[in-house]
Amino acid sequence: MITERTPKEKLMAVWSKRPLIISGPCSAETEEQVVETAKQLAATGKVDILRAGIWKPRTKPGGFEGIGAKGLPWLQKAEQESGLLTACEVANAKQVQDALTFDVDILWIGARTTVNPFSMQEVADALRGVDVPILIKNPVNPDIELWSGAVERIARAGIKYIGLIHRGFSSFGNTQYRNAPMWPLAIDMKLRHPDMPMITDPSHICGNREGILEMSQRAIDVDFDGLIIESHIDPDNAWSDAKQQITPQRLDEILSSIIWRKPDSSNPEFNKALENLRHQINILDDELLQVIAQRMKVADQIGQYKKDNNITILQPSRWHEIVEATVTKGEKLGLSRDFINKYLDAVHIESINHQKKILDA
């Protein structure tokens, strides 16, 4: 005899699924649009959760700011007719209550809310005593402590199932992406919270349809747990963010094109070879640390010499010389300019700190 899953069991099964795929329109516009999108997404056999924006925080007034609570029954109907679980964004206590009243399965907290501790605390307080999974987007600005703080507030409210959404960060002068992915920050957050699913939002990172496949592949390549991609039955005529939405059929093509890599292998020969290479990495890392430590001892000597001769710590012309020469050498060795600059900045700051301790002694 086959026992049908309860709604809670179905929710937990989807929550633990990998990859976890969430899709749906940026904004719920009409009942027909929401329900039809859900049906077409379910027909792909690849989507687990229907997302739709009910309330839409906009950068400037005058744009479509969401249909409001009247769209929540549309999500209920879409779930009934498609079998997909539902998710929507909430930004305050009233929205939390409305979404829960209409049995939305999963709530997410947007980037503009995550960035504001007052708003986060209001949402956290509204969630006390509630057993619902919560996804938390990274804050608009690249501040991992704000992101971690948002997670902590939700966890302290008693929420057991918390996930993370990497949607990119605002950066001045950025032209390639709508929101720069800043992968090191997202990876750092995943390492801080290894038990929480990390889902990438290529739609908001790219801001266009063309980059979604490439960005999705990158997320899977670094072992993120799923994707949240905006889809619409008529993207060109969407009421918000039309350029970054795709049809359910195009979503199906993208998901079929992704190379779904495994986090590990059961092949003993592969594991042995990988372990040998990792051992080499460990040895090289140890050697790097020894060399850097020796470099700092020389910096200490320079600091003492500067102190004895009443010389300032910072020598801009000397530093520019080092940067120019090292970048040139590094690029010839196959290292990226961006990496070399970040490495040199870190070494320079540590060297200045060493010398400052000596001058202050």
Ligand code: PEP
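By rigid core we mean the largest C-alpha set that fits within 1.5 Å across both forms. Residue numbers count along the first chain shown, from 1. From a predicted model like this one, the values you see are computed outputs, not experimental measurements. Compared with the form predicted in complex with the ligand:
- Here K306 counts as shifted, since its C-alpha moves by at least 2 Å between the two forms after the core is aligned.
- Shown in the overlay between the two forms, fitted on the rigid core, is a CA shift at H348 of 2 Å or greater.
- Here A69 does not count as shifted, since its C-alpha moves by less than 2 Å between the two forms after the core is aligned.
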Given for the second form:
Amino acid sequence: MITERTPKEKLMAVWSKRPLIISGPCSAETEEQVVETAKQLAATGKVDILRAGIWKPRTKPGGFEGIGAKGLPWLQKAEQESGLLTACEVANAKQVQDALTFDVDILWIGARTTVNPFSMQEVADALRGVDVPILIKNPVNPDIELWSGAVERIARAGIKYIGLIHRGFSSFGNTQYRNAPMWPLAIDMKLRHPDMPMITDPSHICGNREGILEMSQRAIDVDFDGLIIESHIDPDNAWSDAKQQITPQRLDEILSSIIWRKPDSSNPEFNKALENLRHQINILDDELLQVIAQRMKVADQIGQYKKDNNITILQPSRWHEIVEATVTKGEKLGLSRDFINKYLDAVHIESINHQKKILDA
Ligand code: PEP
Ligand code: MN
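Okay, that is the form predicted on its own; can I get the form predicted in complex with the ligand now?
Let's see the whole complex now, leading with the same chain.
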């Protein structure tokens, strides 16, 4: 088959498109499945990049572990016939070389690889001197330093175009999601790397078809840059992740139902109103800080008093009273129990630290 690498300008035009939409099967299974899925996805006019797993890291042995390098020419054919760029997962040096030999446009690093610095370094070394965009999925566990470390290894190998994929995190006892989204962590990561696209993977977060629209909408609501959604021409009979894959037609419906929000508006009246509200928020945040600082000064006085009278810092019965009363009041004011608990925990720790300083002085 005669193919050549996608011209740099086309690759860059797609890479900088917002929202960036990546879709395709969890795994490449047969040539027909890959090519037909690509054609149907391209026909929606809403998809930019075809994804397909060639090597599949499975949690347990015995599942489908990927078709292997034999599937790479199928991706080339799918690109030729659909016009979509292609992406696959790589987890070691050999896979990087094979994917590049077959002109895969964009490579992604899976959650089970990001988690392992040895594997990350091997992939980074294999990428030295190569000009290919790399997407890095969050590690399986909620560790932002591990995710950032993976980014740093790839950046140090000289890769200029790096993007992030938010696919959720393992958490014990969690039943609602296959991988809990933990939005604050993903948002923090985006704030650390404002120049890197952040793409949400609702398929691996939800682990089912039903949650995909809502999870996608949340990603767009927090101004993430795109979505990677698994799609298969016959989802029920997919060789991996059957429960979460959707048909290209369903993907089209989902993408049409999402309310695509913009970070800014060009309407001056709206901008003025927003500016006004943000100003109010700034004033209220300042006031909150002042009040909390005042509260800590009172805590200092209590600390001094406890010290003079040889009383312990922590008095659990008093604290339980405060928590109960505050949660009740907070709920009446429309604040969730969960928020009040987190807020009180933070205030309590700060207060104890203040008092401890006084007792130790
Ligand atoms: C995948 O994208 O099919 C995959 C294996 O995902 P993750 O690395 O997020 O588990
Ligand atoms: Mn999958």
